[in-house]
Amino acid sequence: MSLTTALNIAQSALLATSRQTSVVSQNVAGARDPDHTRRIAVVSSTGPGARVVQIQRATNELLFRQNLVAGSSHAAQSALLNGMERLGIAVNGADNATAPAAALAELQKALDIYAANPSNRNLAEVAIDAARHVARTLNAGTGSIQSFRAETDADIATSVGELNDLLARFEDVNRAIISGTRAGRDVSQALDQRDGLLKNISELVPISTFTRGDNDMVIMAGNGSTLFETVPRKVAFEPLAGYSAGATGNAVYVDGVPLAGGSGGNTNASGKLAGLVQLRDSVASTMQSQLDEVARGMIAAFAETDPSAVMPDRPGLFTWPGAPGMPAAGALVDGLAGVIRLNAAFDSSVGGNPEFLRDGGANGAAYISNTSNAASYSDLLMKYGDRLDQPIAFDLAAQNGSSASVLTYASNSIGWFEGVRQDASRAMEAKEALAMRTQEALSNATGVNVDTEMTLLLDLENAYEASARILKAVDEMLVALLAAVR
C-alpha cells in the first residue's frame, strides 16, 4: 500500500467518523423528543477507504400506522368520557343529588305525608313546594343540556380551527421534504416534523396516508374524503349561536363530505371531532329526550279528570304551553322539560289555592273530586301517588324503554346515563392502554436509546483514534522518507 493510499484511507475514515458522530449527537439530542426517529449513518466501502453514503431513519411503517389508529380511537373516547363527566354533573349533580328522580321522590314523599293529614294546609304548601322543585329541576336540566351542547359546538369549532392550522403547517413541511428529496439533501428532520403533525391530525380525525414520488404524502380522512393532496382541503364547520331541544347541530365537512359522530359508550368513533359530535347530537340529545318524557309523565300523572268522565283530562298540578290540552300519550314532545311549570292555580304565592291538590277543581267545577269539601278527603292525593307508580307509555326514541312508571322512568334515566358513562370509562382504560403500548412499541423500534448511542460514540472515538494514528504513522513515514532523500 502506498503512503498516498494510506493517507486517503485515513482521511475518508475521519470524514465518515465525523459524519457518524454528528448523527449520534443528533440522536442523543432528540432522545426526549417523542417525534424524533433514530438516524443511522450508512457507511459503504469505496476502495480504498469508506464514506457515509446516506442517513437512514429507523422507521416502522406498520407500527406507526397502528399508533395513529390507536391514538385516534383514544382521542375520541377521551372526548366522550370527559364530556359525559361534565354533563352528568351539570344535570344530575354530584351523586345525582339534583337529578329529576330525586326531586320526584321528594314530591311523592310530600304527597304521602299530606294524604295522611289532608286537613293540614301547611302540608299542602309543602307538597306544592316539592312540585315547584320538580318543575325547576326539569327546567334547569334542560338549560344545562342546551348550554352543554353550545359549549360542545364551540369545542368543535376550536378543533376544526386547530385541524386547519395543522394542515397548513403540514403543507409547508411536506413541500420542504419534496424539495429536499429532489435535491438529495437529508430531510430526516422534516420527516420527523411531518410524522409529528400526522399524530396531531389523527387525534382530531382518523386518517390514512400514502406516499408518492419525492416523498410527497397524501392524507385521506376516515370518511373517505381527501384531507390533503398537494394543498390542504377545506375543513368547514358553522357553530350555532344557541341550542334548543330537538335542534340538530351542523356537521363538520371535510372537503365537502360530512364527518359522522360515533355511537355507544365504547364509541366506534375515531378522532376528537367525532367524539364531540356524538356528545352533542347523541348523548346530550338523548338525555334531553328522557327529561322531556319525564315532564310529559308528570303532566299526565297529575292531570285533572272529570269524575263523571264527560270532560277531557286537563293539566293539573303541572302545566305546559299547550294547556288546556294534554300532551299526546306515548309521544315525545321536544323541549317539554324546559317549559313545564307549576300550575299557577295551585300556587298561593300568585293567588292560587294549594288545596286544589286535595280536592281538584283547578280546571273548573267539573273537575272537583271532593264535592262535599270534606277536610279529611284524601282519595285524590292517594290517586296521584298511585299514578306515579303506574306504568305509562313512553316514546322509544328516548332510548329508555317504552313502558314504566314515571318514577321508574326517571330512575332508569340515571341508570341509562351511568351505564353509558361506565362503558365509556372502561373503554377509555382499554384504549388508553392500547395507545400507550403502540407508542411504546414504536418508540422501541424507532426511538433513541441513549445507552446504545453512547456505546456507539465510544466505538466512533476508537475509530477516530485509529485513523489519527494512521495519519501520524504516514506523517512519520513521510518525514523519514524526506530525511532519507535529502
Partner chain sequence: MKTTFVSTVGSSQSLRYQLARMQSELVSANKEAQTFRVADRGLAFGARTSQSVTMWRDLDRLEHIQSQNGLVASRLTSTQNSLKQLEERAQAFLSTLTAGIGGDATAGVTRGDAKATLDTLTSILNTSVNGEYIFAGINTDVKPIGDYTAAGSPAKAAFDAAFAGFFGFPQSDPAAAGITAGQMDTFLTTVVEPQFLGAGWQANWSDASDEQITSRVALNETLKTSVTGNIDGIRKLAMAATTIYDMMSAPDMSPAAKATMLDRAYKMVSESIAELTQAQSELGVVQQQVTKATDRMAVQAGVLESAIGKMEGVDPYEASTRVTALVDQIELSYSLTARLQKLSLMKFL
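To test you: the structure above is the form predicted on its own. What is the structure of the form predicted in complex with its partner chain?
For this one, just the chain is written down, with no partner chains and no other molecules.
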C-alpha cells in the first residue's frame, strides 16, 4: 500500500460517485415521464480500488406486457363507447326526441286525433305533417349513420397513418439500440423510447413482442401477422370517400393480413383500430339495418289495399323508389330508410290531397275505401292505427327480432342500442380500471420516486466528500513528506 494507491482509489471513487450522481440526476429528470424506467447504478469493485459502475434498468417484462394488453383493450373499448355515445345523440338514443320511435308515436297520436274527427281537414294536415316528420327522421338517421361511418373511416385512415409513422420511428430507435448494445454503450434512453413507442403502437393494434440477440425486437400484431421485423411492415388501408347503407368499408391490412373488428358491447377487440372497424361495420350498420326495417314496416303499415281485393297492395302514405311495387315482406332492403318519402299524393304542399289518408285512393279509384265520400269515415284511419300495432315479419339480419309491430320494433331498436351501450359502458369502467391499475403497478415497479433519489444523492454527497477528504489528507501527507525530505 502506498500513498499513490490511496490517491488512485480515492480518484476512482470520485469517478464512480460522479457517474452515480449522473444516473440519479437522470432519474430525477425522468421522474415525471411515464415512459422513463428507473436506472440503477450498480457499483462493483474489481481490484484494489478499481470500481466499475454498471447501469441497470429496473424493467419488469411481465407487468410491461400486461400493461400493453390492458392499454390495448381499453383503447378499443373507449373507441367503441365514444362512437356509440355519438350515435345515440345523433340517431337513436333513449332520450332522443329525433329517434324514429318518438316520431312514430307522434304519428300514431296524430292518427288517433284524426280518426276521432275525420271531417276535420286540418287534422289530416297534422297527421300528414307527423308522417313527414317520420320520413324525415328516418332520412336524417340514415344520413347521420352514413356520415358517421365515413368519419370513422377517416379516423381509421388517420390511425393507420399514425401507426405507420410509429413503426418508422420504432425502426430508428431499434437500430440505435442494436448498435449501442453491440458497442457496449448505455442504451437506456433508447430503450425507454422504444417502450414508449410500444405503448403507443399497442393502443392502435394489439401486439406481442420478443427480443432477439443484441436487443433486437420483433413485433407481431394480434392477428398473427408481423408488424416489425428489422424493418416495419406495411399497414395498408384504403378509405372510402362516402358511405351508403349496405356498403362495407375496406379492411385494414397488416402485412397483407386483414385486421378483424371486434364484436359485442363488451368488445373482444383490442386496439383502437379494431374498435373503429367494429363501429363502422357492425354497430352503425346494424343500426342502419334496423332503421331500414322500420321504414319497410311503415310502408307496409300504410299500404293501400284494394277493398275488393283485386288489385295488389300499393305504397300509400309512405313511398319509395320501387313504387308502385311494395318492398318484399320480411326482407331487409338496404338503405330504405334513406329513400323513404312522404307520398306526394298526400302532401298538400305539392298539390296532393291529405284526405287520401281517410278515404284511400291515392293509387287510383280502385283503392278508394270511403266510396260514399262521407266526411266522418274513420274505418281506414282505424285500420292504419291497428296496423301499426299488428306484428309483422322482420329480417333477422337486423338483429332486432323477427316479429313485432313496427312501433315495438322501433322501440326495441332503442333497446338493442342501449343494451350494447350499457355493456360497452360497464366494460369500459372495468377496462379503464384495469389499464390504470397495471399502469400504476408498472410505474411502481419501474418508475422513479424523487424522494428515494434525493436520499441516494445525500449518500453520494457524503461518499464524494469522504473521497475528497482522503485526497486532501493524502495531499497533506505528501506535502509533509516532501517537506521532511527537503
